[in-house]
Structure formats: C-alpha cells, structure tokens
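The chain below stands alone, shown as structure tokens; this is the form predicted on its own.
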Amino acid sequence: MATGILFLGFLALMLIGAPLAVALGLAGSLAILDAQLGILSVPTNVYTGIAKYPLLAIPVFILAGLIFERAGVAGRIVAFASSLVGPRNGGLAVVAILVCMVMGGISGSGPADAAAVATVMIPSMRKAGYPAPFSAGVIAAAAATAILIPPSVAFIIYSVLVPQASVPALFAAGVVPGLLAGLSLIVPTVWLARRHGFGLVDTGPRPPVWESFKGAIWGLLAPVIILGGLRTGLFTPTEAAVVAVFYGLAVGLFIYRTLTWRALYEALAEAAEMAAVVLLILALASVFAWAGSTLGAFDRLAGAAVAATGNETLILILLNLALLALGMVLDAVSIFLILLPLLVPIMQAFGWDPVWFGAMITMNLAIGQFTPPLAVNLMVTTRVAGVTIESTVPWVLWMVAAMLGALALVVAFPGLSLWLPRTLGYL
C-alpha cells in the first residue's frame, strides 16, 4: 500500500501541476506515514539531503558562471575564436560552439552558457545573414556540453546520489564526451550553412589573432586553473568554485574593469536564487528516495526490470531511448532526482561503471536540454533571438542527430570516458 502511495501519489501530484519539489517531498511523506516509518525521518531527511559537503559547490559554480558573463569574457572570446577561424562561410556558427565550449567549462550550466552567448552572438549573426531561429538552435545545441565539460553542476549532484563516483572521476569523464558533443555539431552547422548560404555577409576584417588572444587569456585560463587545481590536489571541487569566483571577480573589478558593483549584486541575487531551486528539490527528493529505499520499492523495480529481459544491450538501448524521451519535457537534475534511486540498483545488477553511467546518462540530458518542448536551452537562446521554440525545429533536429551520434559512441565505447580518468588516476 505504501509503495503505491509513493508512486501513484507522486504521478498525481505532478499531473495536477504540483512543482516537483512539493510532489516528491509529499508523496514520500505519505507513504512514510502509510508505513508507519516515524514522521520525524521527514525533518531529518530534509536536512540531511543536502548537509553534503560537495552540494557546496552548486551555488559557488553558478555564481562563478554569472560574474563571468556579466565580465564580459565570453565577448573577449569570441573576438579570439573569430580570429583563428575568420570570416567564411558558416565561419561565426561555428565559433558560437567553440565559445560555448568554452564558456561551459567556466559555468557549468547549460542555461546560463546559452545566455551569455547567445547576447553576445546572435546579434553579430544576424548581420552576417544568419537566420535567427539556426543562430539560436545552434547556440542552444552547444551549450548543452555545458553539463558534461567540467566543472559541471550535474556531475556534482549525481556524484551526491552515487557516492560511488567520485566528483573528480566525473569531472575527467565528461570532457571526452563533451569535446565529442561539441565537435560533432559543427558537421551539420556547417553543412547546413553552406547548402543555405547563411553567413555569405561575413566578410568583414579578421580580428588579429595576438591582440584578441591577449583580451581573451584571462577567461580561457579560468578552465586551466579550475582543472589543473583540482588535478594537482591544490583544492577540492568546492574549493574550486571559490577560487573560481575569486578569480572572476580579480579579472571583471581589475582586469577588464567591466563588472559594475549593481552587476555583482544582481549576480549574486540570481545565482542565490538559481541554487536554493536546486537544492530544495534535493532537500525533499530525499524524502521520497528514503521512503522508496526503506520500503525496498526500487529494488524490486529493478529487479522485475531485469527480470524481464535479461539481454543487456536491449536494457542499455531501452534506458537511453527513456532518458532521451524524459530528457524532452524534464529538466536534468529532476530526472536524476527521480530514476536514479531505480537505475543504480539496475546498473548494480549489470556491473556497469557508475563512472561511465553517470556520463552517458548526462549526455542523454543534455540532448534534452535543446530538444523541443521543454529544452531549457532552446528558451533561453529563442528569448534572446526574439523567435518561437517552433521556429528552431528543422535546424535542431540536425543537432539532436549529429549528438545522437556522439552518444552513440560514448555508450558503445565506454573507454571514451574512462581513458582520462584512469590515466589521472582517479579510478
């Protein structure tokens, strides 16, 4: 009776537009209470959900990722990324992805990735002939690596829910599969440029590679400084969103001396608000995990899950084809809220590498995070072009294939993962 409780309340509750927070948290205490499992777990589980160490870091990286974007360093690197690939056809699409590439491994989100190129670049495509519905789907396809390029705040939380993974394995094993998810947009950016001839306006003069390099060093040199930290052992992955914070702060005040004191108020008023949604999700997630464990009702879902099929590769196929579909109208940190207390006993029972797991279950969401109805990327980039998610639709479908295809590889291949960090030692 209680595991119906859990389940069947959780599914009304969101069918009637609860806000997932309250949906988890409720259904979790109803069955607690149906159980007889003591009410006073609920405060406790509340607290306990997010008194973790390493949750620390989700609202100093969202903050890192503000200050950046409000110091003007992704401008700084699109002048440098112009510089190096110059002015051709579909030249601008693509330094939209290798910026976004860029920015992802300061922010580590995707959403927020999207804003601070899409201000910056979607105006310059405009000019050179790019319409803004390809500008705004091929912005929102390549920010999405933003949760695989490290740092990533998605990494963090599933490294939170799997204690197995360590936050800096994680971290190692997303940039192959980020590189790849940003590498293969440029083949359909390209292509479909060239067919269409968007960007034949792009003619104008290309910015000297020294001097644009020199404006854009301290922005680049922040992912170099996040990760050779955390490599070397100097700080913990929380500690590297302070440094990364402090070191936003050094180069927007008394570097570029573009970051206003209003600007670092609303930044820090954005980024508490952005990080106390997150974790009063986790809080009452914890809820509704702890009833299901306590009550063995993932266990035995998983359990019937592999009973029913003991082929492992139609599992493996079945799972993606779930996170893609999910990926579409729920945002990632809910999905892993919700299926990951019944796909780790699932990953258990086949020996997979949590590791490679949580990478390919992150790719999966970000494909999600530009694929139409929900695709919170999509929004932020079609607000900024001043056009409809439904106007993206035939170029992002593009994007949506050309990424299908590097998780592909990555689900394939798990080594593609876990070369790195097996070579840094972290497995």
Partner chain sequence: DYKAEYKLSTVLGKPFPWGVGGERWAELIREKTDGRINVKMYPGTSLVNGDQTKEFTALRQGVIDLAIGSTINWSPQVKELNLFSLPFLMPDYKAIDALTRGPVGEELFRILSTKDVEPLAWGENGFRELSNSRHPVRTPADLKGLKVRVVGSPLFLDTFTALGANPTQMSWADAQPALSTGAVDGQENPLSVFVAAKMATLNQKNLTLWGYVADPLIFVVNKEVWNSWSPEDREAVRAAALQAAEEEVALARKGIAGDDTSVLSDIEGTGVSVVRLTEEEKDAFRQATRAVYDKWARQIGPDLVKQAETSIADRN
Second form
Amino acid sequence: MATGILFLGFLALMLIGAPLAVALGLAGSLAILDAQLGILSVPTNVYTGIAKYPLLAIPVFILAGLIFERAGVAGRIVAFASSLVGPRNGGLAVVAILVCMVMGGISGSGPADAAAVATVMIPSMRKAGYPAPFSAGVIAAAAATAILIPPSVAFIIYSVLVPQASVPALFAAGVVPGLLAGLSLIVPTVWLARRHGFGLVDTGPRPPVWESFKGAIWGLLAPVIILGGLRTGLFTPTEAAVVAVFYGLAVGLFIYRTLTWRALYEALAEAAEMAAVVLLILALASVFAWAGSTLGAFDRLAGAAVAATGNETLILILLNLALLALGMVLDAVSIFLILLPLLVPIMQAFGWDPVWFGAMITMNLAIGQFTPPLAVNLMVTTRVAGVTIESTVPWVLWMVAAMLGALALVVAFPGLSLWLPRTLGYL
Amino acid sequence: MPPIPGPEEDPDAPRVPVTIERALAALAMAAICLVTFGNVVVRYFTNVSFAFTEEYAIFLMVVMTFLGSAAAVAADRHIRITALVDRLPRAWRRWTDVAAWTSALIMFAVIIWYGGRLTYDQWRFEETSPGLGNPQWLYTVWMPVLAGVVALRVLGRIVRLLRRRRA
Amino acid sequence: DYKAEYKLSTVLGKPFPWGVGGERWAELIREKTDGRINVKMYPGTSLVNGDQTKEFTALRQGVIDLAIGSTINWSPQVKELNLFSLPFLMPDYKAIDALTRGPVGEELFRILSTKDVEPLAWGENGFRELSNSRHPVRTPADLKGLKVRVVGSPLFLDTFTALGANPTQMSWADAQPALSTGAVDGQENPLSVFVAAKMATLNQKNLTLWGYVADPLIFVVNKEVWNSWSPEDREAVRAAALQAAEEEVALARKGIAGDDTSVLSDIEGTGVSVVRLTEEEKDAFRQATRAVYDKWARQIGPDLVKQAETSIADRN
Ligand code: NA
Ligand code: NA
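Go ahead and give the structure of the form predicted in complex with the partner chain, now that the form predicted on its own is out.
Zooming out: every chain and molecule, the one shown earlier first.
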C-alpha cells in the first residue's frame, strides 16, 4: 500500500506538472505517513539531504562556470580554436564542438556550457552560413560532454549516493568517455556540413595562432588547475571548485578586465538560484529515497528485475534503453536521484564496478540532455538561436546516433573509462 | 539540469519583486566561497586549523537552497514536466496548475510544521552542533522559516492563477 | 500494539564487529520473543541519511526504534558521553570495563533514560589509534603540522590542536579521497576500521598505538517502543542485548588484546610500521593534552569525571 502511494503518488504529481522536487518529497511524505514510519523523518531528511560537505562543490562549480562565461573566456577559446582549424567547410562547427569540450572542463553542467558557447558561436556560425537549427543542435550535443569531462555536477551527486565511488575516481573515469563523446560528434557534423554546403561563406581572415593562444591560455589553464589540484592532493573537490572561482575572478577582473562588479553579483545570484533548484531536488528526493528504502521497495523491485531477466548482458542493454528513454523526458540529476536506489542493488548483484557504472549512466544521461522532446541543452541553445526544438530534430538525431556509438564502446570496453582512474591510482 | 529558462514574459510574474531573496541567496553564495577559500588559504599557508568553518559553509548552503528556491518559484524555474498538461484544454490546464502548486504548498507546509517540531526538540534537549558545539537549533530554525518564504511565493502563484480565472 | 518491523540503526555493517553485533541482536530478539518482535538492521546510519550525529535525535523522535550508537556520535545530544573522549582517561581495556560495568555506566544509563530512550547494554568500537602517511609518530612534536581528519566533536578539535596538529573535520566519504591524494595526512579510528577500510592502500603507512580515547557502543530502544512491549518481551529484548553486546565486545577485542595479536601482525604484513608507545612516551601526550582534559571535565561534570577516575584507579 505505502509502496503504491510512493510510486503512483510521484507519477501522478509529476504528470500534473508539480515541481519534480515536490513530487518526490510529497509522495515520500505520504508513504511515510501511511506506513507510520515517523513523519519527523521528513524534516530530518530534508536537512541532512543538503547539509553534506561534498555537496558544497555543486554550487561552487556552477558559480565557477558562470564566472568564466561572464569573463569572456569562451570567446577567446573560440578565436584560438578557429586559428587552429582554419576556414574549412564545416570548420566552424568543429570549432564549436572543441570549445564546448574545453568549456566543459571548467563548467560542471551541460546547460551552463551550452549557454556559454551558444551566445558566442551561434551569431558567427550564422554569418558563416550555418542554419541556426543546425548550430543549436551541434552545440547542445557537444555541451552534453560537460557532465562527463570533469568537473561534473552529475558525478558529485553520484558519489554522494554511491560512496564506494570517490569523486576523483569518477572525474578521471569521465575523461576518456567525454573526449570520445565529443569527438564522435565531429563525424556527422562535418559530413552534414559538407553535404549541405554549410559554412562556405568567407568570414574574414584566420586569427593568428600565437596571438589567440595568448588570449586563450588563461581559460585553457583552468581545467589543468582543477584536475592537477585534485590529482596532486592539493585540494578536495570542494576546494578545487572554490579555487576555480577565485582563479576565474582574477582572470576576469585583472587580466581580461571584462568582469564588472554588477556582472559578478548577477553571476552569484544566478548560480545560487541554479544550485538551489538542484539542491531542493536533492533534499526532497532524500525523503523519497528514505521512504523507498525503509519500505524495502527498491530492493524488491531490483530483485524482481534481476530475476525476470537474469542475464547480465540483457539487463545491461535494457538498462541503457530505459535510461535513454527517461533521458528524453527528465534531466540527469533527477534520474540519478530517482533511479540510483534501484540501480545500486542491481549493480551489486552483478558485481559491476561502481566507477564504470557511474561513467556509463552519466554518458547515457548526457545523451538525454540533447534528445528531444525534453532536452535541457537544446532548450538553452534554441532560445539563443531563436528557433524551435522541432526544427533541430533532423540534425540532432545524427548527433544522438554518433554519441550512442561512443556509448556502445564504453559499455563494451570498461577499460576505456577505467584506464585513467587506474593509472592515476584511484582504483 | 538547470537552468531551464523561465518563460520570457511571464504573465504570472510576482508583484513583490524577488530582489530580496536573490540578493540574500547571492550573499550566502559569496559567503560560502569566502569561507571555503579562507579554509584552503589558511590550511596551506599556516599551521592554524580553520576547519571548523566547514560547519558554517554547510549551513549557508541550506539557507541558499531555500532562498534560491523561493526566487525560482517566482520565476517558475523549478524543474517540472509540463509536456502533458500543455496538451490539455485551457480551462483544465488552469486547474492542473492550481493542483500542482497546491501540492507544493502542502509540501512546504509540512517542512514548516515538522521542521519547527525538529527545531523545538533540538532546543528542548539542548542539542549542540557536532563541529563547534553551538546550539543546533540556531542552524535548523532557518529551514522552517525560509520554507515559509518559499510557501509565500507558492501562495502568490496560486492566488494569481485563481485571479486570472475570474478576470 | 506491535509493529510488523522495528528499525535498528548502526553506523557500520558487517564485517565490522559493530554490524555483526547488530545482526546478532536482531536475531536473538526474534528467537527470544518467538518472532513477536521483528527487527531489521539499517547500517550506514541510512535512517538519518548517513549523518551520524543526527542518529540520537531521530531515535528520540521515533524515526529510529532501536540503535547501537557510538558515544562520540551521540555526544552532541548527551554531553556526558564526551567522558570517553577525554584524552588518555582509559589506559587499558580493564579501565573501559571499570567504567561501563561500574557506577559510571549506571549513571550514564540513568541520564540516557531521562532522554526518551531505554539503554540496555554496552558494546565496543574500540580504542582509537592514530595513523598517517608522513612519518612515525612517537612524541607530540611528531604531530606538529600534520593534517588529521577527526570525527565530529569540538573536544577532538581541542585535543589535536593542543598537540600541535591541524585537525580537519570531514565526512567519511570525503576522507577517503582526501587521504589517498594526500590532501589530509592522517586519521584516527579503531583498528577494526583501519583494517576493514584498507587504510594501508590510502598511504596510511605509519600507525601509532596510543589508545588516546575509546568508543564504547550503547544498545538502546526508543522509550515509547519499549513501553509498548509486554514485560516479558522487554526482558527478552534486554537479555538479547546483553548477550549480543558481550559477543560484540569479544569480537571487537579479538586479535588486538591479550595474547592474540594476529590483527596487528596482519597490519604489519601490509607494510605498515606500527609504533607501540611506552608508558613514558604516553605520558608526554597526556601532559600535552592536560588542559583540554581539565576544560572538558568541567563541561562533562566534575562529579562524573571524579567517579570515573576513581573507578579506573580501583580496577583490578
Ligand atoms: Na565538466
Ligand atoms: Na532529453
């Protein structure tokens, strides 16, 4: 009965358009009331669901991404990438992908990456003859690598929910899948651009390599500082995030001199609001998760799933299909919070490596970030481009197919994600 | 993941501007960064322990979550699925919206009431914080109080929805 | 009116003695009450979202029905439990027993029973030993500047600060990567945790057996739940707690205390250098933390501390 209230209540609330956090928290509260588990567990869970030291990294990494965006780092990396790639057919689209990946090494969230790159790139891509829906699709897809290439909000949350997988190990495990995902996009992008003759308009002289490198170096150093600091043991993930913030501030205020105090206030307020949305889901999802695990609902469901299929490969494929389907309508953090209590017992039943599993799920959810109809990254880029999500579909489907290919490799060869964390001694 | 941009011209825009919540949330965010950064600096350049400040940073994160949530309610930026209700007839849509936000009101009322009980218990039993030994209720009390701010924002939405129906 | 299932909270699960003791208590309760009381264990303090220091509040509020709690974790709510964290109060296992099985134990149980819980038996997490990645620690001077992760209590911050170390409060989830990357140099935990958490692989190659504090466990039941049971079931649960606790203490000391030191030789086998302090060396640490001891003795209650000192002095 209480289990029914938990799942059906959540579904009903979600379908009438209640905020996801509320749907999770209220369904959990009702189940707790019905099963008389002690209603005071609700405020306790809400508080302890957020008041965790590792979670501090989430708001701070979000802020770091915004500060680098406001400081004008993206524009300088665009100039540098353009100077390397040159004015080729499809060249600017490739530049967009590379810039998304570099910015993904600073930002921890896909939509933030998408916003930073789209504002800079879509106008120049339009001038070069790329249709706006195509540009919006490419950038949305490439920005999805931000949750794979460290830092990553998704990995931090995964680590909090699955403590066996440490944040540094997960960050390392995301590097190769993230690069693979980004590079896989180049194939359909160049092919589509050549076939349709996009990007043939001459947009002026190629920027000089050395000059643009000097402009971009401060941005390019940020991922090095974050990852290097984690690797050498100089910082915990939370400290790495805050060092990135102050580094970005220094670059924006004193080197580029583009950041105003007003812009800084706006970045603080916006980051606070964006983080609050994630953290409120975390807080109320912990009520849902508490109710589900105390009722034993997740264990029973996972057991049933394992028993019904029994076959490791089959359940892995089904799991990926289910995640992809969910990724079409929900965002990564919510999927983690709803599904992980269910997936962890399955992972344990088959003895899968928790770090590899985290990288795989996250890659799946990255694809979901640009798969219509509900695709957070596409929402951002289409808004910047002034086009509809529907108009991007013919282009975006190719990107989805390409990244699915990269995902298949990561699923089939765990070594691809586990090689780096092993080499760095995290596993 | 956020941000899901809110509608550009929101007919449900609140009358009480969200500037206060936004400014306080920004302040909390700035304080979190300063405290954490101070911790790094002090730890690496001196032998003084500054680690107790972690307790404040975590508390500030709770404060920021509720303040930011209030601002996000006002701007309709919380993640919710409207794909289904968007396909309903206009009159129905209004009622699903009222129901959705009423459920949010109930949720925050639960946090206000039972969060208050939790705070009261911590005060009554003189519970201290694990890191610094401060009275724990001084931290916890902000959860029900700020949930009240979020609830007022939700209430504002419901009132505007109902008014729009009458108009 | 009995519940279908009662929730038992512990911090560690199997194979730690703590978790073994929890499962044993649940099993014995089922046996001794002929299945009338059905207990399920939730390790990892998952009932309070992993936040160990919130366990006691949740227990008092009925969110948790039964618990085997640590005196350190419950000290924010029961300040007298800081007694066991007074540096170098208990020199050996007999001293722990003199406290838990004597008038101090009775007094602490009396205090606990005024806080909506029914305390039943004393278990053990063990003496907490110091490890670090830098160098062997033999004197307080060796601790100077070492970054040490400690658990949540202001008393621990005071102790390590007095020794010249740089204590850092960190959750366990954060501590592991911090240790492996060297962001934090050392930690302190019972030997059973040192072994089960594979501390040697986290660069913790220097272990100092200084036994500065010990962490007894307490078997308790929420008062309302306790009162809802029939007198004979209450006695059955109490008997089960006493038996499970006795087995748990034995397990916690196995391979560490007395003639059997196999755990220590296993630890040395993983390349860890173990420093065993002499009484004089221990005394240097005791002197260095004396002010902390006195300050906290006043907060805990001078009478209780006096009683504890007497019990320890009179141990046989
Ligand atoms: Na990233
Ligand atoms: Na999607």
